[in-house]
Every structure is written in C-alpha cells, then in structure tokens.
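There is one chain below, alone, in structure tokens, taken in the form predicted on its own.
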Amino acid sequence: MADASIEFKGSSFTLSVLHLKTTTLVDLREDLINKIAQAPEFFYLLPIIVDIERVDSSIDYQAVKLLVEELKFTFVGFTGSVAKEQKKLIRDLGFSFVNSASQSANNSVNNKAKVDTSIKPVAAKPASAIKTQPVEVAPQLALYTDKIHRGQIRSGQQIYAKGQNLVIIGSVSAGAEVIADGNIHVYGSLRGRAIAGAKGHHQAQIYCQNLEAELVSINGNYWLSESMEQHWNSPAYIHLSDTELVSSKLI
C-alpha cells in the first residue's frame, strides 16, 4: 500500500495574542486601525488569537472574528481562562478555542496534586540502600552560525538569516526589514524593522549602535517605536524577560 498523502505531527508556532479589554466593537475597531497604521506590513495577514479573559461572556464572538478579518488579520481562534461552558459555546459556534501553555501546565499541576493526595507515606530507606541515578542534563540551545551582511540595508529590502544569527555591518534604513532565527547585531543605526528569534528562540536578542527602529520583535513579542523611548537614539540591546520585551543600554 502506498504511503498516505498526509501526515499529522505535533509542532509549536509563535502566534500573536490580541487581549481584549472591552466588547465595544467601535472602540476595538478604532484602536486596531490606529495600531495597524504604525506598521501596516507587519500586521498584514498576521495570525492572531483573541484573548477574552478580561471581558464578560456576553461578547459577540462572530462580530469579533469578522472585525479582525476585515482589518486583514488572520483569525486563529479564542483563548483565555474562561469557564468550560464558555469554551463549549465557542466551539459550538464553530470557532477554535486554544488553551495556552500556562493553562495546560496548570491543569497538569492540578492533576498531579490530585494524585499525590492519595499517596501514603513510606518508611525511609537507609542511605546504604539508595541507588544513585545519573542526572539528566538539559540539552543546550542550538548554537547559531552567523550570516554577515556588509553595507546599508535600504528601504524595501529584507534580509533573513534562516537558522543563523544576523550580523549587519552597516545601518538598517526606515522601511527595511531584518529577520533572524537567532540574534540580530546591527553595527550602525537600526531604523527599520528587526525580528529576532523568528522561529521561537525566546532567548534571542537584538543589538544596535543607534536605536531608532519602527518595530522590534523577539519570539513573536513586539514593540513599536513609542515603546523604545527610554533608549531611543542611543546604543541599546533588547531581550525578553518572561513574555515582556526589555531594553538596556549597550554601553
């Protein structure tokens, strides 16, 4: 028998999450339009999951989906810590509900806690009877090689370092885009968009000698220019702390 034409495998992807603070569609539309205007190319067809944890269950799910698709996002589904009945309603309406990694971890911890309560104490063994086991060492993060680009990256250009760090000996102009699966180093001014850790490397960092970027992103977490005021127009590096971007002075 010939091999099947399809195959399902588990994998992980970095998706942007839109956290709703209101169910008023007029306000949502206005805020989304303003956000898109700051980086139209970045948001165009961006896959997003809508977090409904902070709004009440009277939300019009269909209207929210239509709104984000109208504004040229790619709607994936809903997420958030909500009641089982609300999850069921969302799925009955034909929409996906995505459990976050933290929710899955909490469920796992809760299940383990339930099991542990039934465990009875066991008398301790003397030290001489205890056999030592080899300690498992966590695998090291992949070591990226460097892709080096010399010279200016002009508006409209895009440079991608697949499976590598990206080192730019020059500046990145406004309207240009640099992407790397690892770190990004800019030995000059960063005025365009820089996307590091593009395939899920959460420890990736962005370094530059002069920070004036339109957008920076690490592992799917992004800042637009107004979030970089602290180290604007100075040498800086940007990294992730948990799921929040942080900038620091480079020199």
Second form
Amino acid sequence: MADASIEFKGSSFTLSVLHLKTTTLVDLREDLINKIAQAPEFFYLLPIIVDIERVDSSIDYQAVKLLVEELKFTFVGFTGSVAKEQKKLIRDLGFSFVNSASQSANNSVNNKAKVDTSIKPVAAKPASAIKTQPVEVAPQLALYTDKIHRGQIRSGQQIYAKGQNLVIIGSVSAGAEVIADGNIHVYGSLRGRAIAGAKGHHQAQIYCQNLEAELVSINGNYWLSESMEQHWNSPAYIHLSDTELVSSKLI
Amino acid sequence: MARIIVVTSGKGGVGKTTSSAAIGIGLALKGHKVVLIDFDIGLRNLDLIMGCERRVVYDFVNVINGEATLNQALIKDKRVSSLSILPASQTRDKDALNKENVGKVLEDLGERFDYIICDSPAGIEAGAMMALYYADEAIVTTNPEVSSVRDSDRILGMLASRSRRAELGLEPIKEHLLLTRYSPKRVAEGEMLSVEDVEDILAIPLLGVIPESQAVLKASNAGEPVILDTESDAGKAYQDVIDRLLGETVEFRFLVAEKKGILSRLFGG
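Starting from the form predicted on its own above, please write out the structure of the form predicted together with the partner chain.
Following is the full complex, with the preceding chain placed first.
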C-alpha cells in the first residue's frame, strides 16, 4: 500500500559542477560574483555540485555550502575523487557526496545514484578571457565539427549528428527528423522537425532557407509551427535567449 | 539487361495499377518486350485492369514455390503480343515472397524481356519492399494532395535506403514523379496542390501529369488500359509518359484548365 503514492526511478540529468581551485572563501566569493554577473538568469537557482578534487582536505564544507547558497545556487552535494575517509567525513557532516558516472563504475558499491557530470556551456565569453580565476565554472565545449548530408531527408527518416553540427544540403521533408548536439543548417526547406543542442547546448542555433518546420527545439525548448508565424515561409534562424526561443530573419 | 521499373506510391488508390497497365502496354506498343508483375499478393487487381482475369491459371506464388513454370504462369496479352502479365495470387499472403526467390524469378524474366514493370502494393510493409528491392527505376505515383505527397516522400526514403542498389552501394534507383488525377481547375481554385508544389516537396524529376478523367474509370471497368483510348486526355498523357521514359523530351500537356468556348458557355456545357 505504501508504494502506491511514490515510485523511485533512476534518471540522468545534466548538472553543472563547480570546480574549486582554492579554499580561500574570499577569493571564491569574488570570482563567483563576477561569473554570475555575466549571466544572472542562467545562474539563478542553478543546481550545482561542488568538486573538491583539486583542493586539500582542510576545506570548510559548511562555509562552501553557505556561500553557494547565499549566491542563489541550489547546492546538491560534493563530488571529486577523494579518499574514502574524506567522503565519510562529508557524509558525517550531513552533506551528500555524489559519485560521478565514471567513478561509480569503479566503486558502485555504496552509491547507486549516477549523476551525469557533463556540463552546460555557460557564457559566450571564453573561460580564458576572464582574469585569474581560482574558480572555474565550466570548461567551454570544444568546437563542433560538421556532419554534412547531401540530398533530401525524406519523411520517416531520422538523422543524428552526435557531438557535431548538422549541415543538410537539401530539404527536410515533413515527417522527417534532424537532430544535432550542435547547430543545424538546412540549405533548403525545413518542413520536418529540427532538434539542435540535443545534449544541452544553450548556444545551439537552427538555420534554414525556408522555415516551414513542424517543430524546432534548442536545448529542450521547443516551438510548434504556430509559434513560427513571424518568419514562416522565409529564410530564418532560431536561437535561444535565456529560456525563450527567438526567430530572426536570415538574410 | 532488362530495366526493372517499380510503380509505387506508399498510399493506396492513387493509380499505381492503372499506371502500370498503361505503361506496360505503351512500352510494348513501341515494340519492346515487356512483362508486368503484380506484387499485390492477396489483392490481385492488375489482371482486371488488363482484362485477362479469366485467363489466370497459375500465378507468381506458384512460380516461386516451383508449382508452375514461368511459361505456364505468364499470360500473353491479346492486344499486344510482346506484352506478358504475371498475375498475383489471390489466395496467399505477402509472406509467400522472399528476396531470394523473387530475385530468381526476376533474373529469369530478365533474360526474356526488355522491361519488367513491378506493380507494387500500397503501404511500406514487406510486400512493397519486395516490389522495390530489385528496381533500377521507380515511378512514384502521387495524387496532388498532401497525404499522398507525404507517403510518396516516405517511399522515396525507402528507395534510397532499403533497395538492393542502396544495400550494395550501387548507383541509386532512378526516380520519376508521376502525378495522377490532376485537375487544373481545382488547382486554380486552390483545392489541389499544383505540379510546382509537389515538385518542390519531392524534388525528383517529373515524368508525367495525368489529368483527372472519366476515361480512366471506364477503361478500368472494361479491362482496356486507358492508354489505348487515344482520344482521351489521360490516354494522351500516358503516351507522353512512354516517350519520356524512352528518353524523348516531350512538352507537358493538360496543366491548365481549358477555357470554355463560347458555345459551351451559351449552352451551359
């Protein structure tokens, strides 16, 4: 009877991981504030896991948690490959310790929860452009290469450019589906579905020479045909501003 | 080597069998040796359109199972001697066919004929896949309406991925668009997709446009393929299709609504 109201299931999510390079709280605070200033919307209530692998064990866990919570992150737990004793200490202090997918493959004994540690790209500005930073929020994703398809994508066909941009020299028919982890370019009419940034790429865009799509989606935000009226039947590109899709005239 | 041409569409009732019959007769009338194969096992129709339903003794499945020879099963057309028909079985189902034995029959036919026309069943299941598997060319029969165009698009995807040519990485199947039941008047009124609309979506070369015509139904019921009705628009349009298949450049006809003459306007005709 007790099971009727709830159900536990495993699921993977993309979570941001905050890698600490120092334990000096003043520095952490300053760099985090600078970082947040670049994209306040994005960071607001963002669930994060704090990676402590690169700092010594003298860290004040409680203070780190309070700091990120004060800056309006949602603190999830700590991670990193550290000694068993340290993990135990963290748990004894009342914090959860999250093994990353690769770690838990090695020692899956006590922690069943698998958390995907792949990271959302954060700001358009490359990480290196920011001044000395003990805090590194997310490494930029490597530049995507292109998967190029010549010819029509017919109804019922599906193409996925895994870890790549997708370039289609031809049209995408109604009932066809094109998916890419990067951007999608259609040098023809887009009449089917286009899903860009499929694995969580906020900057992914969709370009086409004629917009008549059934559905477009970027990083999980989608539009059906009715939302595309503004640039319907004309060259357009679609991108994401914060969490809203926006379409713009292409030429 | 015989040219293997599949007449296909995805959607049913668009005119595959009518077109197969017309193209078969048309090519035979030009002096080519042609065989028409009905792949619609269980829903035999081609023999009716061809007017030879009373002459079916053995069928395609009998040949495949070794119960009859090709000579026994092939029906010679009474109008054009260089045309033969291999009827489908009405009592079996599509599982009777498999790639190996269909390939063997096509190979044997290829030695005797110049053209093998495969009349595909509707749908995208095993029967339709079997009809298109060995094709060198495909005539994609489409009505000027969205669901038919969508299904043709799907079949074009199959032609490019599920055929023998695709599997072996050979030159792809040559695709032709045959637009049937076309009514210029309804296109003008915006009720029907235009030739341009369909060409734009499917992006394959246009082989012919057959106008909507009373002659087609009449011909089907009489078992006289409409191409033999040389007075009708549909008959003439199929004639053009044959010329284009044989490599000639023929202008497209029947694309605009006929203007009514003063007399018919006066008498309300």
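For the two forms, the rigid core is made up of the largest set of C-alpha atoms that agree within 1.5 Å on superposition. Residue numbers count along the first chain shown, from 1. Since this is a predicted model, take the numbers as computed values, not measurements.
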Item to check | C-alpha of Y222 moved at least 2 Å between these two forms on rigid core | outcome: no
Item to check | Flag for A204, CA shift 2 Å or larger between these two forms after aligning core | outcome: no
Checklist entry - Does S155 move its CA by 2 angstroms or more between these two forms when the core is aligned? => result no
Next on the checklist: Looking at F73, what is the CA displacement between these two forms after core superposition, in angstrom?
Outcome noted: 29.0
